[in-house]
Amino acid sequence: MSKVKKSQTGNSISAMNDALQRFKPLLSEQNFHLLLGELQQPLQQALRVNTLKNADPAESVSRWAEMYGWQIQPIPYCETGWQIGQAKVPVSQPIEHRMGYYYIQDAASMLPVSLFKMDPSNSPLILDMAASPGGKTTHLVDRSGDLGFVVANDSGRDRITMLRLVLQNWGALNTAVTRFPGEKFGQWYPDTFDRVLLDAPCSMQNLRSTEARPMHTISSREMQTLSHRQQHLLWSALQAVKAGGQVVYSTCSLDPEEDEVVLDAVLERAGAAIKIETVDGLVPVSAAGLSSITADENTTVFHPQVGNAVRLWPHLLKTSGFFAALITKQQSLPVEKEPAPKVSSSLDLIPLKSRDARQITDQLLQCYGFDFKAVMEAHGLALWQRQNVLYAIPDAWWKYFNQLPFQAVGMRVAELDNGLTPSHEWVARFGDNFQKGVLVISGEQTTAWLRGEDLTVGIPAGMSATGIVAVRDELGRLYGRGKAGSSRLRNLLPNRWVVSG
C-alpha cells in the first residue's frame, strides 16, 4: 500500500472513530451494538433500473440475475431498485450499465426521490438543486416518466460535465442542465415548482467510508457553516416551490447539525406555512428523526415534526447512514424577488418549421419504423436546430426559463451535415423500439464492437436511408449505433462506451 493510501486509510479510521463516539448517545446500546456489527461487513451494491429502457424493472433485474450471477434483493421503499449480494460479474461491466439500462447507486440514495409523491399525468416542474452526479436526478426522470421538466442545477463547475453525460445515458428528455447557486431559486423563481429536491452538500458522515469517498474528521467550525449554508438552501427551496408542493431535504450525514437541527432551524422561521410529513409504511423498520440532542450538558429539544424525517443507521437496512424528509409548503413564505440571469447573446436555436419538422420525423419513421412525432407531443417536445444539429427542446423549458443560461437542454436527436445523421443519445434511447434499421452481431463481433473496432459484415441493401443502424446482439441487447456501407459497419461508439484491452 502507498504512503498515499496508508495515510488516507488511518485518517478514515479516526475519522469513523470520532463519528462513532459522537453518534453512540443517539443509539440504545442494542442498536448501537447491531451498528458496529453491520460495519464490519462490506456495503451491499445496489443498482436502480431505468425505466425509460425498461418496461418491466423487475423482470429485466431478474434476466440480468440470471445472466450475470446475481443475488438480488429488493429495496422496499424503492420500487425500482434491488441490492446486489453475491455476484459472479460484476455490476459495472454489463452492457446494460453501459447503456444506462440501469443506474449503480447505494440504495440509501434511493430514499430521497422514493418519499415525493408524484403524478406523471400532471407534467410536474421539479427542480434538483444540487443535483451533481446526477442519480438522484435521473430518479426523479423516471418517477415522472419524463413528462414532468426536470431542471437539474449544481453549483460546481467541475461537476456539470458528469451531470450532462449522466442524463445523456439515461435517456432523459424532458431535462435542462444549469449551473448555479442553489440559494438563488427561491428569489428568482418564488412559487414556481412542484417539486424540489434538496439533497444537501454535507459532510458525508454515513458511517461508510469508501476508496472513492473516505469519511475525514470534520471540525465544529466546519459543521457549524455547512449548517448555515444548508438551512439557507433549503429555505430557498421553500420557496421556489408552489404552495402546496413537496420539498424532499437529505443529506448523506447522520450528524444531528445537518439533519434535525437544519429541520428545526426552518421549521421555527416558518411556522405554520410547512409541515413536514409522515412516511409510515413506507420504510418497514423504525428510522425516526431525533427529538432531541444533548451536548456539553445542554439538551436541544426539537419541534414535534422533526420526528417525521428518516435517519436510516446502516443497521437497519444495510445501507450507508442517510437522513430525508418530506416537506409540504402549506402558504407562500415572504421573498424578496430579485431577476433571474439572461442569456448574454443569441442562442442560435431555430425551431424547425412544421413542413420540416414533418419531413424529419417521417424519415426517421420510414428507417426505422419509429414514430419519434408521437413520443415528441406526448413528452411536450419540438424540434429546434443550430448550425448543423438538431435537437428535441421541452416546451416547458421557453414557457418558464427561456432567458436563463444553461449548459444543456433537452436531447440531441440528429446532425444534418450529409442528411440526417441520428446521435448516439437518441438511438440508444429509442433503439430498443425500432422496427426497423438494426443490424445483429454475432457474440464474437460484441468484444471486437466494444474495444472500438469497425467490423467486416454482410449489410442487407436498403437497410436505412440514414446509413445509421441499431446494433443489437442475438440476445436483443443494444450496442448503440454504427454506419453500415456495402461489407463494413463502421464503429460509432462514443470514446466513454470503449473498452480498452
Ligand SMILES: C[S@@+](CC[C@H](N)C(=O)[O-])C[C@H]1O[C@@H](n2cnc3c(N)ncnc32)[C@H](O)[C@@H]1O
Contents of the next structure:
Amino acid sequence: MSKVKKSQTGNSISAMNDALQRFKPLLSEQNFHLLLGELQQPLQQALRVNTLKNADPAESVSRWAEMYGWQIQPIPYCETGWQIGQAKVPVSQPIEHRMGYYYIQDAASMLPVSLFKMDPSNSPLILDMAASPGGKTTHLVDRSGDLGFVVANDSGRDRITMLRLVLQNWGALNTAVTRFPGEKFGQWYPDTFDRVLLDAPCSMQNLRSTEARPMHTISSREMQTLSHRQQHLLWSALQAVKAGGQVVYSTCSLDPEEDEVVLDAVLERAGAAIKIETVDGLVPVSAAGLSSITADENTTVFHPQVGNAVRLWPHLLKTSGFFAALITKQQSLPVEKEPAPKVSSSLDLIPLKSRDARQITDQLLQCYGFDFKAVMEAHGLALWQRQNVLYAIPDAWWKYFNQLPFQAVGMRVAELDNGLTPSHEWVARFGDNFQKGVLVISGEQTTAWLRGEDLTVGIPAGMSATGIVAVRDELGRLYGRGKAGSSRLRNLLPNRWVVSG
Ligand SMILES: C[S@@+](CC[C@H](N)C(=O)[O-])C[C@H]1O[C@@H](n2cnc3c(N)ncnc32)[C@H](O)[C@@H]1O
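Show the form predicted in complex with this ligand, please, the one above being the form predicted on its own.
Okay, now the whole complex, with that chain kicking things off.
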C-alpha cells in the first residue's frame, strides 16, 4: 500500500494507514487506486457565502475572486458553496471573512444541510443537536432564510463560546444556543421540530488529516462506544422531529460502524415509521451507502434503504471523507416523555412596551435610514431588555421553549447607557442597508483601522445621533462600527478581529 503525505505527524500517518487497510475491502481496486491518488493532493479549501449579508452569492464570490486572486469552482450540491483552488490572498484574510460575509468550511461539510427540503416561508422549527462550532448551524440559518427558528445545541461546556461567536458573526437573528445532552431532546420535545440535524460526534476517520484535526487510531472498544452513542442520539433526533419532518444524520467518518451500522440499527428499531430517502440528482457522482460489510469472515447485510445514504469518499468530489443520510419520519415513535428543565431564577428579561419599542426603531430609522421594525416583523422578533442591553428575541423561543435554560437567544441590538449604542453584530448584519450614518475611510486608513487604531478624520456634524457610524471603505466593504467624535473616529472593531503588526 502506498504511503500517505509526509507533512503529517507519526501518529496521524499510522492512523491513516490503519484506516486505509480497513477501508480497502470496501472499494473496488480501481476506486481504491483513485482514492490513494487523491490523498496525495492537498485538500482544497472551500467557503460558503452568507446569504443574510450577500443578496447575490455568485456575484459576491466572483467579486472576491477578482479582488483576492482566487480560482473558484462551484460545489455541485450546495448553491452557496465554492471550492477555492489557487489563492493569492489566503481565504482567511479578507475583511469579508471577519465580518461574516462567508464561512470557511470543507466542501463535504456543506452536504448534510443541503439534503434537507426547506421552505423558509413556513418558518420551520429546526434543531441542530450537536452544533458547535456552528458551521452547519449557519447553513441552516441561511437555508431557512433566518425566518425559521434554529435551536443550536451542544453538550460540550467548552464548545458553547465558539458556537455563540460563530452565530453572532453570521448575523443570525432567529436562533438560540442551548447546552444539553442531545439524547434528551426526544423525551423532552417529542414530535416537535420540522427538521433535525444530527452531525454526530465521531472518530473523524475521514482520511484527511490536518494539523488542526489529525486522525487518530481508534480501538474497536472506542468505536463500539461511539456507535452506541450515535444510535442513541439518532433515536432522540427521530423522536424529536414531527411525523412528516426530516432528520439528517451525518458524520465526518467513513467507518461503517459509525455510518451504515447506525442507520441499520435505527431502521430495525423503527420499522416503517422512518424512511431513508434517495438523494438522486443532488450529488453528481455515484456515492451509495454500503449494502453489507464483512468482519472476521462474518458478513452483515444492511437494510436495503441504507444504500440510499451518501458515502462521500475523498476521490469522488475532492473533499474530505463524509457520510450523510436524509431520513423522513413517517409516523410517531414510542417515547417515555420527561419534562424539560426549567430556568430556576428570573431571567430579568423584560419585553419593551410597544411605545418604547417604536421609539427605538424610529431612532434607528432616523439615524441610519434603515427600518428595523419591518425586519423584526418579517422575522417574528420583539425587543426585550435585560439591564442596559436591548435584544431582538424570536417569538418562537417563547412559544415553544418558554422556560428552557439557554446560553444565548436572538441578537444583541444595542446598549442603553448614554442613549442608544447599536451593537457590533447589528451594524455588521445591517450596515450594508444603511442609507445614512456611514463613514467612508481610505485604503490607507483601513490598515490602521484593522490594527485597532482610532482614526483622525473629519466627521460631518450630526452624522449620527447615536454617535455610532458604520465604517466602509471606498469599495463599499464594511469595517464594523466606530464612535464619531468631532475629528476622531474611535475604533470599536471587536478585539478578536484586530490584527497585530
Ligand atoms: C462533529 S461536531 C459538530 C460540528 C458542527 N455540526 C459544525 O458543523 O460546526 C460534534 C459535536 O457534538 C458535541 N457532542 C458530543 N456529545 C454530544 C451529546 N451527547 N449531545 C450533544 N452534543 C454532543 C461535541 O461537543 C461536538 O461539538
